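Heads up, the chain below is alone and in the form predicted on its own; it's given as structure tokens.
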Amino acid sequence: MAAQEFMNVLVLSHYNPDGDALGASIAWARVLEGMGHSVMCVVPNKFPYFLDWMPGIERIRIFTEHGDEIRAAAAEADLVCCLDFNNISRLEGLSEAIEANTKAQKLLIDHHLDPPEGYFDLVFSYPHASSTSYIVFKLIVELVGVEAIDRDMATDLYVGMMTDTGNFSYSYLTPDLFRVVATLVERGIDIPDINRRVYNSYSEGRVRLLSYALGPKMEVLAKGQAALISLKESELRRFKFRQGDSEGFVNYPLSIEGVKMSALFLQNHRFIRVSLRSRGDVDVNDFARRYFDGGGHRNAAGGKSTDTMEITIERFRAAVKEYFQ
């Protein structure tokens, strides 16, 4: 592949696009642009609105909002460039556009495990990464230098890996990461200003849901060794739920000594999406492929069903105590 020969570029990242998805596809386009391509940035749907002041948010097209127009441009792609996911399912609308409509290469930079064989003509792919705008620092700073990455790209590329981590608190924390991070500083990030932005800057509705999610919606099982939260979408309206509110909910019920798997229940028109997570050697990924037709890590995955939520925890029931006999 050489690189002159892609003047039309999409980047697409996956749906439910969070900070990681979105601060790596932002900052890889403007690398792409400053190598003299045509670039669009599209996502599935719409991104949290605690994310909305990221520096180049403007340049991101929605699918549901600007169908046409994507369209067009997959049609006329040279290179498709998937960042933050690795099966063209995670596009969930997006997908059918996007093979229906380009026969463009297809390029790869993502951390999830198993990337399928043969779907994607080069792939950057490191499962051991912590997020995926790591994984576009490092190619950034290859092909064009660090010089490249002014204090706008810094900031998107430090949201994604400060909101891929929980605030680097997870796993693959590694001392290349943290050097990483300085030299981010080095660029002229604001670390205070971005905490603030990202994580104090919720509606009042979502605080009430956290509250409600945590309460009355929260059951402990297995003996103390798991957590459920559902919420229903009648649920989510009584809160005026907005996208983004339900982000980092799946994970308080770990902060419960003895817990070692979360999962949160969030249902849709469609169907429910699964959120798990984990701590220690409890390996969600595995849990997701077998019992709701998803992956993702050892310690954080994801699924879907299209059963009743009442269907859908019944199943969780039986599956963890399976998992934990």
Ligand code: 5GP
Given for the second form:
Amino acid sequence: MAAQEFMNVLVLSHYNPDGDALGASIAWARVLEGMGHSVMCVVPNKFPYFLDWMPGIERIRIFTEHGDEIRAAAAEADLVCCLDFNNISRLEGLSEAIEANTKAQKLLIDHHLDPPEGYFDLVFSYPHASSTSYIVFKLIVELVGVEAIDRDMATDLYVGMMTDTGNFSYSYLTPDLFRVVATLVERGIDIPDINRRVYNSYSEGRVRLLSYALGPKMEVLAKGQAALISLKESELRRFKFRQGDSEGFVNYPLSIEGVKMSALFLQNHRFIRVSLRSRGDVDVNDFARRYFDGGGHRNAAGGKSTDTMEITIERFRAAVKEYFQ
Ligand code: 5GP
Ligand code: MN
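Please supply the corresponding structure for the form predicted in complex with the named molecule (the preceding block corresponds to the form predicted on its own).
What follows is the entire complex, opening with the chain shown before.
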């Protein structure tokens, strides 16, 4: 890959972009621009409102809002960088625009399992990395040195590392991750301020929706080993739902002792988004692939269902029964 020549670059991340998708994308785009390339950062749909303060977020182009402009840029791109996903289907409607350009080289920077063979020209795939932002940090240090990371970039990378690890509480919390965080602190990040902006800036509707989701809508199944929450579009409307309001809901049932798998079914106008979380050896990546046309990591995965909510829940019950029998 001729990295030094001028290139039109597209930096892409996944549907329902999260803190890691955004933080890694913005930081990577800035590094490429620093090398003299022209870069556009694109995500398939809107990001959650509680991330709209991230430094550089205004440069993120949203396919559902700027389709024509993005299609044109995709056709011109010399290089397409895919960050925080490894399967083109996670671009939803944007994937066609990307597939239409057959001349662009493709670069993968990601931490999901099983990257497809032969699809990318250059692959940085580390399923044991806790976030893509962590991988991007390591690449930046190798490519251009830690001095390239200013306070804004450090903040973006920290948001990615913090959100993907559940505020440093999930897996792959290596000593090196904390060394990297120490470096980000040296680069000037304000951790209490970032925490407040991400975790304490929700709407009233979100907090009330959480109470409804955990009260009337949570079901515990399989003798206390699994739980589900389902929210239909009409229910979401009652709570003035905004993209991102259900972020984190799926984790709560896992705080019940004995619950090893938790599912959230969230309906939109096209399909039902499935979010799965698990503890220990319960493999929801496998579960999502098998039953919900999805995938992810062992303890955090997702997928979708085009059935009705009732049928989706029935399918889940049957699958759980089989799994925990
Ligand atoms: P979330 O529940 O937060 O939407 O997704 C959790 C994780 O599951 C994501 O980090 C991603 O790895 C994975 N994931 C979510 N939805 C899908 C999907 O439709 N397909 C695949 N392959 N992975 C998904
Ligand atoms: Mn990630």
